[in-house]
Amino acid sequence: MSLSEGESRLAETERHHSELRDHYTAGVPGALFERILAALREVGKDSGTLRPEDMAPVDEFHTLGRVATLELARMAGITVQSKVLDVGCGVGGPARCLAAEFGCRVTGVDLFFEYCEAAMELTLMTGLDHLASFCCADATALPFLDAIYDVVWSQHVSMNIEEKRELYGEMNRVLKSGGTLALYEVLLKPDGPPGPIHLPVPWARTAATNFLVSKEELRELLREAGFIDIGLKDVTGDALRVFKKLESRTRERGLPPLGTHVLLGLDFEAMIYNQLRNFQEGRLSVSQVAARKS
């Protein structure tokens, strides 16, 4: 690669970034942790006495939230021996789940900074902080040893990346041998409506960082990336009920004090129109992925 295509393709990644950081700030005024300190204190939660379950509303961002989280966790097979390591942690609520309900160890890296910062917060305020850490790192170049992780974990992560080979590829060169690629994704329905679909969503406000595939096109990117005997559970019309009520609650009486709003801010209503009519119409899957490294 010369000089310039490098230059070149530093600048799209910093581009893309920045459009990302945009999406998951938002411009909403204040400090992210603080916010969420704030929408945890009009619900009547205690900084001093958190549980992990407190905060889901805030910090299991995907679809079915907690319950989500330990169904994959289940059929991941974790254990308190397990290594975990969580691809774009978000402000850490699955890490936080998996170290309390199984006691193991779990690193969380996500993109963004502020991400972070909260996450070790939060961590340390449910007392957890001894079994999980964060860290600001990009998923397509992850600061670890090979194989080091029995279990590499994301949830509702893909969409935001166009480089899924790097992305899978990475996440095969920290697996142990052996060890279980845990995905939860949401993908595009090949045999869905034409035309794209509706816009904004949670993960994305336009389509420059809407970076959907097929269940097919994935099982074979994780085929590419080393991985075997990939295991999809279609859970699509667990989310398509999940999403029409939490449309029609929304609609009735307004956005909760503590949601993914106060991450995304207060567009996400429309959000939760169009991933429920993006579900009504076929356009869009939810699937839990499981997968070994040969």
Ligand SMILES: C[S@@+](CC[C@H](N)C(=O)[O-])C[C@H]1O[C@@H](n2cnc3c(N)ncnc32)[C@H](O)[C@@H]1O
Given for the second form:
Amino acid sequence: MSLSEGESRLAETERHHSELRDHYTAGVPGALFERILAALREVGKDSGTLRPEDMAPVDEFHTLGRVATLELARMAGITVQSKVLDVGCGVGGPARCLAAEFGCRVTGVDLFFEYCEAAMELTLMTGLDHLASFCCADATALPFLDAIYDVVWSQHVSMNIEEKRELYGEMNRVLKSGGTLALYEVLLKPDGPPGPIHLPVPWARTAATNFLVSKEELRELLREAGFIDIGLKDVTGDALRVFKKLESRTRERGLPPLGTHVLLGLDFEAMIYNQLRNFQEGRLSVSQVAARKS
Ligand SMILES: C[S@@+](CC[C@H](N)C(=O)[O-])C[C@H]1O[C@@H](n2cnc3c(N)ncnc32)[C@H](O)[C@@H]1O
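Could you drop in the structure for the form predicted in complex with the named molecule? We only have the form predicted alone so far.
Now the complete complex, all chains and molecules, led by this one.
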């Protein structure tokens, strides 16, 4: 790569990260951790005995929440011995869930300091800081040595990342030989109606942060990156049921004090509606994925 190609690639990455930052941090004013704390206070859950499940409506930032995390943990065969890397960890809900339920060690990485900071503070509040830790990093350039994790885990992150080869390549690199990749992915349905998906959705307000692939494209990317025994479990039916309930409850009663809107802002209501339409019209599916490094 020439110097000018390198410079323009760097500028492109910076532009993309700034668009992502706007999406994940600019929706609501004020520090992220303080907003979460205020919402927890509002529902009477800011005491010293805070458990991960108390925060699940806000810190399990993916379709089907904590249920999906526990199901993926079962598919990935997580045990107390597993050394887990959570790529795109958000505010750390899944990492705390795995640490509390299985007693395993989890390192979470996220692109944004605000998310890592909230993840660390909430982990201290739950007394799980001896098992879960967090740092800021880009999923496509992980700051870890080769072959050190038993499980690489990532839920609802790849849809923000255009450089899929780098992403899955890095996940493969840091996994031990025979280690497990556990993914939870929103996927494009190739047989869906023509035209783009309805936006905004929880990971994108505009096309600039939306990079979806189909099930077959994902399988191919994982094979190319060096994964074998790729198993996908389609959970779109469950996702559709949950979004239907969420949409009608929000229309009737508004958003509850504790929910994803604390992270994203009040247009989360429009995101719920659009995501329901995307599922109903057969544009998107959701799959839990487990694979092994050969
Ligand atoms: C929808 S949230 C999911 C958070 C978390 N995995 C969960 O399920 O609770 C997507 C997260 O991916 C992070 N993310 C997006 N692109 C990333 C990248 N290139 N490297 C690291 N994190 C990234 C975002 O900052 C955000 O926290």
